[in-house]
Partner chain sequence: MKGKKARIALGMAICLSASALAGCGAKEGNTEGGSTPESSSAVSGSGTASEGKPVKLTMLGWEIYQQAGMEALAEAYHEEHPNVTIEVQISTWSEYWTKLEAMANSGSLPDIFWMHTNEFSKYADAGMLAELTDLYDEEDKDYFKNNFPDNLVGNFTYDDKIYGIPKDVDTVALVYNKDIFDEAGVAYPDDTWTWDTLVEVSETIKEKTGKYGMLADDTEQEGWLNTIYQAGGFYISEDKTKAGFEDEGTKKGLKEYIGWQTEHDFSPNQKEFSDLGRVERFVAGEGAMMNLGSWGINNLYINYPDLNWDVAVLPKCPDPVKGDGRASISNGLAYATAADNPNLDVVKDVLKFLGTKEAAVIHGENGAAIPAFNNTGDSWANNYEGKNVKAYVDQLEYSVQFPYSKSKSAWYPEVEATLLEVYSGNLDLDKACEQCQQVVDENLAAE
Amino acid sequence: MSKNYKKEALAGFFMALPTIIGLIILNFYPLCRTVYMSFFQSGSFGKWKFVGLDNYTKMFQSSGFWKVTGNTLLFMVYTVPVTVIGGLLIAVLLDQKIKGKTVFRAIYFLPMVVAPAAVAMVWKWLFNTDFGIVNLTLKALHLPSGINWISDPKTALLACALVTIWSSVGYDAILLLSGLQGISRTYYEAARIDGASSFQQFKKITLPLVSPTLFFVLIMRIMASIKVFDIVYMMIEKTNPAIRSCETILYNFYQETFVKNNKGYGASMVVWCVILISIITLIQFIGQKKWVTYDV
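Keeping to the form predicted on its own, what do you get for the structure of that sequence alone?
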């Protein structure tokens, strides 16, 4: 091993060291600490009692636990397909030669930088039963209106999902746009010479070549949907009759840990959330071999 190689390896190690330390302090240690806490029951004055797997047994035997897991998965089904497909369509449109492209990108990305509290407050007004623009628009279109969007158990989770889709689709579109701009234009020129239609170009060129970025966006979106907390917390108040139909895993974790002071049980909820994300991500990595194209 040459001296230059050792120097370059050492320099690379020290450059990566801050990130490694950050990951250990901010990710690895909290994860290990959470797993450790899930085997204990918290008491008063900071006392902890080892209970083994009791928290997990209690959690899996609770009907409420399966309810919040079902709500979380339903929220994922509501948001992920619409956000990813919508983001892809917006990215394709932004990749065309149109005037004001930069302005459109900023407009679509804007919801992502708005504070969730402000987003929730505005959307609660939009969903107002009597004066909200959503019901007024439905009424103008002669569709069923007067819907109690955020207080009806049948629509409350859907309302939270719509807000999430609105605030996330622009971010996904920007990520997918970066993938689209990495595709060489020579492929499209060759396809046009061969007489391929726009749909054929999208199907045979765009979709396969943007699939790695699409796969990344899909993973990140699924993780975000399973970890949803802020929108539900701010949209649905504790006294709302629809609260049970909107509780997600992390919302339940918050209630158990910081309201009921049941930190051990709350930690087991977080561990379950990590396991659920890991299972779905693993399935995605297995399935991606059939539709993601890495080699051109």
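Let's see the other form, the form predicted in complex with its partner chain, since the form predicted on its own is already up.
Chain only, nothing else included.
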């Protein structure tokens, strides 16, 4: 190893140091601490009792826990495919030569910039049974209206999913757009000369070449959907009769930790959330070999 290389490596390390310190303090330490806490029963003001795996056995035996895990997975099924495919579609459209392209990009990205709490508050009114614009539009179109969007157990989770899709599809589109723009135009020119239709171009050129970005977006989106909390917390009040069908893992974690003050049990719940995300991500990393193209 040359002297020069060592010097460069050292400079690089120092430059990364602030981030490393930040990660250790803000991510790594809390992670270890949470795992540690999950083996304790919490008392008020830091009085803790070691209980081993009790929190976990209690958790896996409770029916409410499987219900919230099911709700979370259902939420994932509702949001991920629509967001990712929709995001790809929007990205392809934004990649075309159209007038006011930058304006459209800004518009699609805008929901991402708005605070989730504000988004939830506004959508809550849009979904209002009597005065909400959603039901009024349905009525004007002579479709079934008068739906209790956020208080009917059948539609409440779906309503939350719709809001999440709305607010995240633009972000995914922008990420995918950057992937699309990395594809050399010469491929398309060559394909056109060979007489490929636009659908063939999309299938044979765009899709394989954007697949690494698509894979990244998919992983991030699944993680985000399993970690959903803010939208549900803001939209569904605790006296809402649909609450049981909307509680997600993190919502339940919030209830246990900050409302019922079972901080140890709450910690075991987050650990479960991490495990669940790890399993799903692992499956994806195995599956990616089949469809993600890295070498061109």
